[in-house]
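Shown next as structure tokens: one chain only, the form predicted alone.
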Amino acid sequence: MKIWDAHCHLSGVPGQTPAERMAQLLSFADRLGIERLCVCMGMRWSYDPTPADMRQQNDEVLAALQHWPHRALGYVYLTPNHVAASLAELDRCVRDGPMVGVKLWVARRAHAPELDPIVERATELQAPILQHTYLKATGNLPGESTPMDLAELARRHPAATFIGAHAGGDFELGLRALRACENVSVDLCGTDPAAGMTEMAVRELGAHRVLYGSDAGGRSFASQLGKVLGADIPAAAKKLILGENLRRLLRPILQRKKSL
């Protein structure tokens, strides 16, 4: 079974350089048979990056990808608080570079109109958008998106491809909020491996809209794999979640870049 991880970071991983950290991630992934990792954000990320910080973080991911082009894929980190700079980074890293997707975090909530030009350009480039989504019992960070925010954005851009990171955190609410948005898949990463999470995702969205992700180095590959491997779902659904769905979402841009 070819396992592709939809959600990894350089932060929280041992190493002084991006290449050292990427080598560590791959050594951990090799123990568990994970074939490819999608990586975003730099070694030290910020909640609301300036254009210079955003570029530095993307440069670090580009450096990490350089040594392992057949194992690692990159998402460009953008911020809707700096739209012009984000569009320039999108062109630099995706149109003219090796990256294959977009990462949006907590600078501004996903329903904001400032995201529209970023989404439109990403759609033109066939780049899926990984949007952080969370519902926190302690209250969200300023600018932190809920799954409801992502649903609003996805309805405005039906031709775009979105991945709702963390299945909304509180997955029982998050999955239902995204259920009607056929252009949104979810990844399962970043939370404790709670019983029933994957089963509910398959039941509410269909197995074709659920992705394995680890959130490494913030979480371990193994604990997040356990959500899928231990789920009471058919083997065919596990195969979709562990790799086939992500490969399908990335196939258009990978074919264009001749990276398949």
The other form holds:
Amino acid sequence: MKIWDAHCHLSGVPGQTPAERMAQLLSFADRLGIERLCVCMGMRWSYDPTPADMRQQNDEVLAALQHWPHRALGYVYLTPNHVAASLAELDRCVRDGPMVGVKLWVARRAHAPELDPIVERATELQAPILQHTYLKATGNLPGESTPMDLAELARRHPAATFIGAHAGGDFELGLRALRACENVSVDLCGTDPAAGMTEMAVRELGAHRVLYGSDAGGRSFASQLGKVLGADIPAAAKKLILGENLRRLLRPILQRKKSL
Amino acid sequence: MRQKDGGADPGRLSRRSFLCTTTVAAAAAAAAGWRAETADAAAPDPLIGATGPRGLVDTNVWLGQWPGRRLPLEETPALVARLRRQGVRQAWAGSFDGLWHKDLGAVNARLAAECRRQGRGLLTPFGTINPADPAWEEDLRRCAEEHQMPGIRLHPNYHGYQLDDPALARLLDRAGQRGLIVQLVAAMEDERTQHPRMRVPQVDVAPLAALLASRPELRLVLLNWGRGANSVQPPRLAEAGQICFDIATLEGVGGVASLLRQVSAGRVVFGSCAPLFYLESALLKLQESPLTEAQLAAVRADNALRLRRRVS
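May I ask for the structure of the form predicted together with its partner chain now, the form predicted alone having been displayed?
Time for the whole complex; same chain goes first.
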């Protein structure tokens, strides 16, 4: 079984350089049989990055990918608060570079029209969009998306491929909010390993729309992998979640880049 | 860390045998090319044989119904079966009812009865005590004398008191006099995903060091402390007194190894928070971190068994 992790970061990991941090991540991934890591965002994050900051963070991911081309995949970090710069960065890192997806975090909520040109360009490039979603009882950041925001965006762009990060955080509401959006998959990462989460995701979305992700290094590969391996779902569903679904979503762009 | 089977000591688990018998190991080994792909990833492989002669001791298990959702293993027989299948030989069980119910005498009596009826020798009850409750001393007596419990479980955040409350100090004194292990639960749910009408903050453990320092005989296990509890400083607490830390909410890559760089291996115990959490998440943390055989043995069971022996 090839386990691919749909959601990793270079933050929260020991190491002075992106390459050192990637090596650290892979050393832990190896212990759990995780073959590939999808990485996004740099070593220091910012909620609302400037174009220069965005570029630097993507440079750090590119540096990590350069050392580990057979183990790591990259999503380009973009911000709808700087659309022109984001489109240029999308071309630099995905069209002309090795990255295979887009990461949108908390600069602006996902239902905003400023996301439209980014989504349209990503769709042309066959790049899936990993959109942070988190519904917090403690209150969201001003630009932080709810799963309902992502559902609105996904309905506007039926040809685009989205991954709803963290299954909406409050997964019971998040999964219900995203259930009807067939072009949205969810990753299971970045929350406590609450028993029943994976079973509900499979029940409501279907196993073909559920992805293993860890949110490492802030989270443990193990705690998140346990959500899948400990779930009462069929073996075939686990295989889909642990890697087959992500490979299916990335197949068009990887084939175009001849790296599958 | 040894990479090969030691072979000399059958009671000590080698890295290789551990990897090849844990739940994920089948998938991991296949992915790493060590052996053919597992036939059935859905059926967790037992940890029997991978956990040493004493098996795992899970210090953080719960019985009953969680109010926010139905849990896959909320029925005690199903939970016991899963624990056994994954190599757990002893589980310290508290009660979800203890968080919310006011009649803790009844809660603890049901817990003790359920452990006897359904535990099949695996479940050890840890009663809930609320020092803000007018009858807590009688509850404590019943836990120790009538139910023969080796320890108690405290929920300052759900019961509405702070750790600098004099009532807690009195409870810790009484528990210490009775030789009871005290489990202090720092949190149950991530505050971000709690029900909006059932929000409970994490316990501020800042006063804990002073409580430990003034009670050298007290044996305390801190559960679910690893999530965002900024005031938890394991080295400072370990220096202050006899405290162990469980791993249920420990996050970050290589989290167990990271904790073991801060405190000695004698201070870390296995805890899963099952069935609220997937048991396998805690199990896999032992695999994610590069641990020596001695560290693994200590965390899996030896530290918890040592605590129990001192109580007995």
